[in-house]
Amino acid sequence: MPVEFVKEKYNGAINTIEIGNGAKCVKIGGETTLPFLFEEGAMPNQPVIALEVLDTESPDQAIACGGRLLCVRLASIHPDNGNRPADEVIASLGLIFKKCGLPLIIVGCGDAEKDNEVLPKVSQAFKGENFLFGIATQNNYKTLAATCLADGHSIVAESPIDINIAKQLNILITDMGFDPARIVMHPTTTSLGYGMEYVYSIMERGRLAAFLGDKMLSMPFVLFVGQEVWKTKEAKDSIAQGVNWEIATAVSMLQAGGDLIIMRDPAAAKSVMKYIEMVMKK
């Protein structure tokens, strides 16, 4: 007697973000099914891959590794490591999308004075390119919401691994006119074997709630991977096994739902690619 396998089946979807213009746009979300449950649902758009590398950083290891984003990470701006000013800034980011030819995701330095007073600027120089740009914290959110939301730009929208903070902090952001299809979420995560679960099941639950139907949570998954998996002991240990370290959290998050990944090593992120390819395949 054949075993009939419990399909769920839900009334929402994620939300379908596109970063970039005409034939170089990507899109990401759309889902209405946990990840690669075909049977249950639909994954119109498939995860995406993109690598992360220093504004002051050639992007050619980026380009040869195939993705279809570039992140660029603006660390000179901060005052303890050059504390570049905006203008120096936008020009290098002027020559890297020229050289790669990709959407960007453009990520400050983490000092909230000194992003307040850069993305702006940068935002407002590739005003229409309909870049992705971060981050947006619960504690500073309004200037770079604003920017984005003038210069037709998409945002991230991190949280501290906490389901009510990442809603709240939707809301607040589309409470000033931005667009929930505009809104990527990153619930910040960990490497493979450093509470790395906990962040599975943050996610999950977003995810689920989507689901059922709760807009403030219908946004897609952002995950900078190689931030965190570089800093681990296990990758300083060992070149080969911070590769492997990446790929194995990097699929991890797959699973619980992430939409883009932002990768640092290429050999990496291609494993990561193909994987994304073979589990894609009906």
Given for the second form:
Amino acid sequence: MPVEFVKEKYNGAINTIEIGNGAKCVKIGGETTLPFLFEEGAMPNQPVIALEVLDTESPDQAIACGGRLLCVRLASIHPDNGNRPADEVIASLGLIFKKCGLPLIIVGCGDAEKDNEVLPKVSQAFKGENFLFGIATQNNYKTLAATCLADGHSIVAESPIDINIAKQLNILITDMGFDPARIVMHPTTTSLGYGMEYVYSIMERGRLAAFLGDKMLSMPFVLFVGQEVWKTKEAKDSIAQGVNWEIATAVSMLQAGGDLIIMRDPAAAKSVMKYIEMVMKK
Amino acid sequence: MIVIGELINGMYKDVGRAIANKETDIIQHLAADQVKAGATVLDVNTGPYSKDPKDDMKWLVESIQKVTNVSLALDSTKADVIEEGLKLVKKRAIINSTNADEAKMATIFSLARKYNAQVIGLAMDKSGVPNSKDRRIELAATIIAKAMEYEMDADDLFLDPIVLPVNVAQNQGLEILESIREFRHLCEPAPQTTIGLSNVSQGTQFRSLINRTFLVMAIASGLTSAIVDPLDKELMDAMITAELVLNKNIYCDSFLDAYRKK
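Cool, the form predicted on its own is there; where's the form predicted in complex with its partner chain?
Zooming out: every chain and molecule, the one shown earlier first.
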């Protein structure tokens, strides 16, 4: 007897966000279905892998990996890690941008005060480039949102594995006049073995609400997989194990609805890119 | 929740006057204000004093559609007046309404089929409004059976248990709430349910409070739409909160704003 599959149809869609300009512009989001269920809806844009480098690192290896975006973490501006001033960082970023020619995802150091001092200057220096800047949180979003709004960039809005705060932060940012279609949500990333299932369930809940028409949860997801995986003891014990750990975490996050996955290891990134090509074949 | 705005009704003195004098801007403001406040459908009723209800219906539908694109609930006891509106609507309309009388249902469901409209079915017949849950369910089932004959989808049917004023029929509150719950179990997929909410507070002193309290209780009983005054902000807030508590929307601190940004 033939088995008839139950198919869900939704009315809502995830926003499509463009990062960068012209031929190098990368689109993420736009889904009308849970990940890779092509019988139920569309995934007009393939999920994107971006390699992450620190602002003081050489980006050569990351660029060679063939990603369409590059993520630069401004680790060196942290008061405990060099406290580099904005103009030096802007110069480094200028070189990286020139070298890679890819749209950038620029992430602060995590020290709110220093980020609020440096990120607006960086944003202004790259005005009109349509980059993605992070990270806005519920307690610190105004400076970054205002500056991204003025300079035409998109923003990463982060919540602590909490769908209610994720929604609230999206409302707070849009209340400032920010286009909801320029927000990317970071639901907080955790690594395989460290509560990844909880992130997965939060993402799924947000997605289903978005498909039912909740505009304040219809943003694509970004996951910082690399930074989490390489903190774990499993990755620190053995590089080979770390690479596999990063692949497993990234693939799980793609299955949870990740649109943009930020990774650290080029070999792991390449494997996940191959995986995306495979699952996107209908 | 489908919110049907009730204010474009010639029964209200100022609206009746606007209809009589063909004052387009008054009607258009009323339409735009209700949609802005959260109405997803607008009820259109020419009122009891209209001298030419067909012409008034035509004028109302045309005027409203110039300023908003929400669906209209064409509200009249006369089928030819409703049809006048059905000819003009740009979006799928709701016919307001039929009761459980055989002849009335035949006329209304024919119209619904011809114009692909949804229908509000009142759980009453020529003997009047029932005073028990069981009788309401019997009449609702009669309406569903007739709708099926006309190949209507059950979820295009809005069953109305008929709300009575709390000061004259206080024993009916619970019967009505239980009817709403039972209506949802009458067929699969479940029919929609609706109420003319303001009737519950007719002739009472604290109308808004009674309206919103009853609305919340009805939503908890499974109500899927209501004919209301959407400009009553506290009523709308209570509705949004009730849906939140029932897990229809994901909580956030600004849940009222979030709902309105939909």
